[in-house]
Every structure is written in C-alpha cells, then in structure tokens.
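One chain is shown next in structure tokens, namely the form predicted alone.
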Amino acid sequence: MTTLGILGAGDVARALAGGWIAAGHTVVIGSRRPERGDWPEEVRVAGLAEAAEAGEVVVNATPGRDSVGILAPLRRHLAGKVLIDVANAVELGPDGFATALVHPATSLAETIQAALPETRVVKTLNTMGPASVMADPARLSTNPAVFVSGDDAAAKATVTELLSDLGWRPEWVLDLGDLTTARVPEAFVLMVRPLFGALGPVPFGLAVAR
C-alpha cells in the first residue's frame, strides 16, 4: 500500500483521503493550519512540509489560485515524487464560479511543473463535482471519464493504479499525452455555470461516447 500526502485540508482532500484509507493506503493530510478537528483517526494530521515528506505519492488539494505559491516552497520535499494536481485555477465571479482561468496560455499542471523541475507532475480528477465523485464515480447514472496527462509514463500508471483503487474502472480513464493536454480539461470548469444553470446542483462528469 502507498503512503498519500494530501496538500489541502478542504472537501477534496476529505473525499480522497477517505476513498484511499478504504482501500487499505495511508494519508496523510497537509495543512497550512494543521489541526485534529473531526478528521477520521486513520488520517494523520500535518504541516505542509511534513506532509510532502511523507508522502511517496503526492496530491495538490490546495485552491487552485494559490497552488503554485504554496507547492514552490515544498520543491526539495517533492523532488523525485509523483504529484497529482487536482486543482483549477480560476477566477471567481460573486457567485462562487468560474468566470476565466488562471493561466490561459497553458494550465495550472504546467505551471506547477516549471516550478518543481525534479517533480513528476499528473494531472486528472478535475472534471467533476461535487469532490464525492471524486472517490465513488459510481454514484453517477453515466459512466464517466477521468482524463490523465503527464510527460513521465511511470508517473502516468502510478496514478491510474490509484485512480482503480477510487473506483475508476480502466475503460474509464482515458491518457491524453504530455502535459500540455492538461490544458483542455482544466478549461472545463468554464462549463461548470451553465450546467448548474441548466441542470440545478446534481453531481456530474464527463462522459466520452464511443
């Protein structure tokens, strides 16, 4: 099993570390403000340094915004290590949505990997919500895609292997390429207030027909 530092203490970093604590791995939770509070107690509780350290696959929970900031800092923590980037970076309108990216000439995954060089960066599970689906993909009346991108192919199946372990089927996870496909997934949290518009605050995915 895997030890997982999750960087976030927020509704993302509860679900997975709770999909991954049920399928047997470790976690350990890293905050900028470490506190017990009502976390599960198989989940460790930590600083962020202390979390990045620990674990031998690293996840970004942190708002998107502000996670090139937080993560810069954690490079010597991080080097050699899978991290997983679930974030968007976006802009917020007074509703609390998306109105435009962070960074629109390429992505908040590229971004993250320019500033940690020795880190093996993927990008996947941002395109769904709400964080439940996350860790039951399931719940969902579709089957649902979850998109991969990286440049490092070992990186890549560490990922997918974790991503099995959440309930994602292989038939659901679809490898985009290199990094720079990240681009497109993270430009669907655009998509985000026209489908609660539409369809009102039901959980939802990406699906793929073929």
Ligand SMILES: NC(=O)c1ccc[n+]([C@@H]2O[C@H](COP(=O)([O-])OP(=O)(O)OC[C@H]3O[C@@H](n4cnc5c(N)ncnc54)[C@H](OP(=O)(O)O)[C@@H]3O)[C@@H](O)[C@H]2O)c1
Contents of the next structure:
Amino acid sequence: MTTLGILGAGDVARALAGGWIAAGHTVVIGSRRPERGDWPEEVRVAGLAEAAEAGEVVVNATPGRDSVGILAPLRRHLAGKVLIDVANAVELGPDGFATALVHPATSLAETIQAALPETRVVKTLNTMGPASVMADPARLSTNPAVFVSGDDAAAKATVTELLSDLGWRPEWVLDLGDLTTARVPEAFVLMVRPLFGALGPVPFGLAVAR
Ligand SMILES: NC(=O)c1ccc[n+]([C@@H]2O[C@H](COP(=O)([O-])OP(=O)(O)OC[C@H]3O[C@@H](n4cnc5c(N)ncnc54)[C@H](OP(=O)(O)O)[C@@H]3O)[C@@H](O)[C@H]2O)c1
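What about the form predicted in complex with the named molecule, after the form predicted alone?
Let's see the whole complex now, leading with the same chain.
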C-alpha cells in the first residue's frame, strides 16, 4: 500500500482521497489551512510541505494557474518521487469556465517538470468532470478513456496501478507517450464550456472509439 500526498484540498483531493482510502492506501492532504474540516477520519490533513514529504507518490490538485509557484518551493520534498499532475492551468472567464491556456506553447506538466527536475511528473485525470468521475469512472454510460503522459516508464506504471485502484480498467488507460503529449489533453479543458452548453451539467469523460 502506498502513502499518497495530495496537494490542494478541493473537490479533486476529496474524490481521490476517498477512492484511494477505499482501496487501502494512506492519504495525507496538503492544505494552506490544515484544519481537520469534514475529511474522512482516515485522512491526515497537513501543511503543503508536510504532505509532499509524507507522500511516496504526490498529486498536484492545486489550481493550475498557481501550481508552479506552489510546487517549486517543495522541490526538495518532491525529489525522487512520482508527481501526478491532474491540474488545468487556465484563464477563467466570468462564468468560471476556461477561456485560454496559461501555457499555450507547452503544457503545465512540462513546466512543472522543468521546475522539479528530480521529480518524475505524470499527467493524467484532467479530462473529466466533476472530480468524482476520477474515482468512479464506471458511473459513465460509455467506457471512458484516461490519458497518461510522462517521460519515465516506471512512474507511468505506478500511476497506472493507482488508476486501477480508482476503478480505471487497464483497457481504459491510454499511454500517450512522453510528457510533451500532455499538451493535447491539457487543451481539452477549452472544450468544457461548449460541452456544458451542449449537454448541461452532466458528468463527463472522453472516450476513444476504435
Ligand atoms: N474539479 C474538477 O472536475 C477537475 C477536473 C479535472 C481537473 N481539475 C483540476 O484539478 C485541480 C484541482 O481542482 P479542484 O476542483 O479540486 O479545486 P481548486 O478550487 O482548483 O483548488 C484546490 C485547492 O487548492 C488549494 N489552493 C488554492 N489556491 C492555492 C494557492 N495559491 N496555494 C496553495 N494552495 C492553493 C485550496 O486548498 P486550501 O485552501 O485548503 O489550501 C483549494 O481547495 C485544478 O487544477 C483543476 O483545474 C479539476
């Protein structure tokens, strides 16, 4: 079993913590205000540095716009670890939906990797919503896909196992290749607003017909 540090204490952290605890893992949430709150009893809530230190694998579940600034000071704590980046770095419009990418010529995942050269960054889980879908993909009426991008094969294997613990079947996991491939799933966030317009506020993920 793995100890996971989850940086950020929002809906994504809550969904992933619930899924991984149910699978038998230990979770430490990293928050700027590490009060107990209404987290499940099994969850430890700590400061960001403490959660980064505690996690054997660490998740970036912070607002993508701020992620590099949040993670860069944690470089020492994250050295040698797998960092699962689920964040979307976007400019938000007045309706709260993404209107533009913050890193249009590259990706958030690559920018984080450049800031944390001793950490193995893997991008995944950023193409679905709401966050509860991340830990309950079988609720969707079509078998969904989850994309994985990263430069380190062993890190991607670790992440694929952790995805399996959240309910992602092996055939739903698509390894796109190195971390530069994160640019494409990251750009998908621009489609969320029009999708909401077309479908309304329904849980969604991507599926690849083949
Ligand atoms: N929600 C979804 O459906 C979904 C789907 C795919 C991807 N994502 C991505 O996943 C990430 C997390 O999303 P989310 O919906 O859980 O919540 P969020 O509102 O983006 O923020 C998550 C948490 O990050 C912490 N935080 C906020 N600003 C911070 C800062 N400047 N420095 C340090 N910590 C800060 C806050 O926790 P504390 O106040 O406790 O520190 C907050 O609760 C985002 O990048 C989002 O784009 C979300």
